[in-house]
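One chain is shown next in structure tokens, namely the form predicted on its own.
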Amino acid sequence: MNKQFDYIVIGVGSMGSSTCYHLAKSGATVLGIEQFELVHERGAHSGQSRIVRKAYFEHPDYIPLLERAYQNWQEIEKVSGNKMYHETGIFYAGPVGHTIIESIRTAASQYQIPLLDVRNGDQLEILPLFDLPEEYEWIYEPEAGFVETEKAILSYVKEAKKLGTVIHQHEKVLGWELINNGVEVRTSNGNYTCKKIIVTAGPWSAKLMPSINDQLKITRQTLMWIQPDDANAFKTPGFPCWFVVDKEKPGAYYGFPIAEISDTKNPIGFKFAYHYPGAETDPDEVDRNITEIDKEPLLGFIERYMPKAKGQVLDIKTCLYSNSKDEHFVIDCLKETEGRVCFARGFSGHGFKFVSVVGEIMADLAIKGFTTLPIEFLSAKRFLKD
């Protein structure tokens, strides 16, 4: 068995999975380790769909990074022959001038990202399936769309152990130390060296750095999938992603359309979920059982504004956001580590959709040192004057 490589991943899920394959495309050598199985139901990435978007009220910042997220979407379907991506559009709505909404219109302005809005008198075949407050109002994004969690990462950990990636499963790092010019990696099933290593280890990676640990908070989230009564109204094509603020709490609620999806172990169904950080826990002790307190928010939300979605329940899942202090990314390098530790973490319920650029991202990191991708607002250095 090989025990020297170029670079190590730590953690194949979304973001490792993607890295592993960059790296490889550099010719480099490359070990991706995962503790659990590809493709698992502990972490971020389970549940099926993410979803994807350009206007982006988070932060005007991201969008040159979701230009090329969505090229490079498209490079990884041409590559591995998989569709992944599945452009529906997205509805969003919410009190007239509530901060998100009035973070779309700018960021869309600013990029000219095209929208659909009430203001402007535009007209949607779908705003009769949902039961919205006289206070609200609604935009809609065309380009965009929602794309598959487990055929990405399985397409990713595919083409790059076509390019000679070795990827471990079902083992677990145990800890890291730097040696000579480079690092060592010990895991359950021995040591490893190599010139840097890259965590993308989602809710774990504060186990792993343990000098972040304060920086990273992760919480329990639920992921609902019913079946409406009138299911062909919320089908695709016809029935886009959708993201709908509720007045009476911070975040929002968002869904996806009713799709026929390769997915081997979530329900073909109407999902969809609460966006805003959930009771904190410990990734290795999550409580995975679904009570009434995890349901009654999500059918309420339904009761409330989309009665015509109601159904019967197929199934309510759980999975984990990785959170930062300010829920924005983190990619950066360990200062301690001259460069030899590198990561992407607290991408705090919304990163799926920039899987595709940060796995580039990291592999400029790691290879180069620096990339020329614009991503200095997401540097740990924000956090030096806490």
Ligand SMILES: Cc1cc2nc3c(=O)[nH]c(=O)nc-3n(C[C@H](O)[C@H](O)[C@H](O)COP(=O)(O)OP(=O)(O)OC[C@H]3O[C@@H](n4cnc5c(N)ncnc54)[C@H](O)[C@@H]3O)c2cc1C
The other form holds:
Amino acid sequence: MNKQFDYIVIGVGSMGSSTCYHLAKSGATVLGIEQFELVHERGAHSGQSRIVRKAYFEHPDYIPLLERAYQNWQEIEKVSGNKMYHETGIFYAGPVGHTIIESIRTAASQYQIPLLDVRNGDQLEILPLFDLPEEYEWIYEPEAGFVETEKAILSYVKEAKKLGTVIHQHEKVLGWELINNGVEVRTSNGNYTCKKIIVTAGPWSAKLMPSINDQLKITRQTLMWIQPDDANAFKTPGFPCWFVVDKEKPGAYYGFPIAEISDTKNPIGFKFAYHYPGAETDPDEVDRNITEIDKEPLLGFIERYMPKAKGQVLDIKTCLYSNSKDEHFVIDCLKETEGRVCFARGFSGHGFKFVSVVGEIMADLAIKGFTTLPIEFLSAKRFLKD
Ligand SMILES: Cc1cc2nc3c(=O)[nH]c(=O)nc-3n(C[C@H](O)[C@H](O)[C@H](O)COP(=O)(O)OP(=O)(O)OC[C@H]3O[C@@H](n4cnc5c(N)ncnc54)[C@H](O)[C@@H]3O)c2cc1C
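Given the form predicted on its own above, what does the protein look like in the form predicted in complex with the named molecule?
In what comes next, the whole complex appears, and the chain from above leads the way.
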């Protein structure tokens, strides 16, 4: 078995799969090591779908990266022949003047992203499917949708393997150390050497890397699927993704239309969740039992804001967020390793839409030592002053 590679990618989940593909495109030899099977339910990527949107309320600096991400989603769809991005549009609603709603407007106007806006007198047919409080306003972003997570990861891995990447599943990386001009990686099956490693270990990142002071906090999140009594009203085309602030709480609830997608692991239904960090957990000791405490707030939101979607609960599952201290991504290389250890972590519950561009960024950092994509604001440097 070959033990020497140009690059080793630690963790072949969301970011790692795309990183393997983008590294392999350069002709380099690549080993991707995954502790579980490819696509599993113990990390951050499970549960069928993730929202993709561009009028980024988290910060407009993400928008140039999103523009590249949209292009790269098209590229992997073309190369693999698999459709994984579905443009449904997204409906946002919240109290008048709410930061999220205002930040969407600001981001969209800065980058000329088309929006429909109640303030401009625009109309929307789906409004009667929501029961919004009087003081709420809404915005609609047409160039948004969702990406199928498991399909995306498997497509990236398949294309990376066609380019020669070696993928080891059920092998855990235990540690790494710098050696002459390279890095040695120690796993549950043996040792490997390479020029550089890329750590894309998601919720396990803090266990594999020295502290970079981003105070990574892993939280338990839940996802629910229901079958609305009037399911046809909530299907795509027609019904979009949505993101609605609950005026009683921080964060927001969001969900997806019922879509004709193939998924053998999860129900096809009306999927939704609460976007706010849940209880802190250790990624190796997550409580996967579902109780009334998990169900009650999700069903309570539907009862209050979307009563027409009420129906039978099909499933509820857990998933993990890796929250950095400021809830922005942390993408960089460790200076003390002369760039031999690069990492992408702290995706804070909003990273999947960037998978297609993060792979390109990580390949740039590893191969060239820099990227022309604007990632300065995501550097670990920002934590040094704390
Ligand atoms: C409920 C939920 C909803 C979300 N909704 C959205 C959304 O709508 N839009 C959006 O953009 N984002 C969303 N996200 C966020 C997005 O899914 C994550 O940001 C993204 O999946 C993070 O990818 P990752 O590669 O860091 O982690 P993962 O996909 O978990 O990959 C890390 C991989 O590393 C492996 N690994 C770890 N340690 C080791 C080791 N020592 N040896 C070998 N392998 C190892 C793990 O097994 C895993 O497969 C959501 C997340 C959750 C949980």
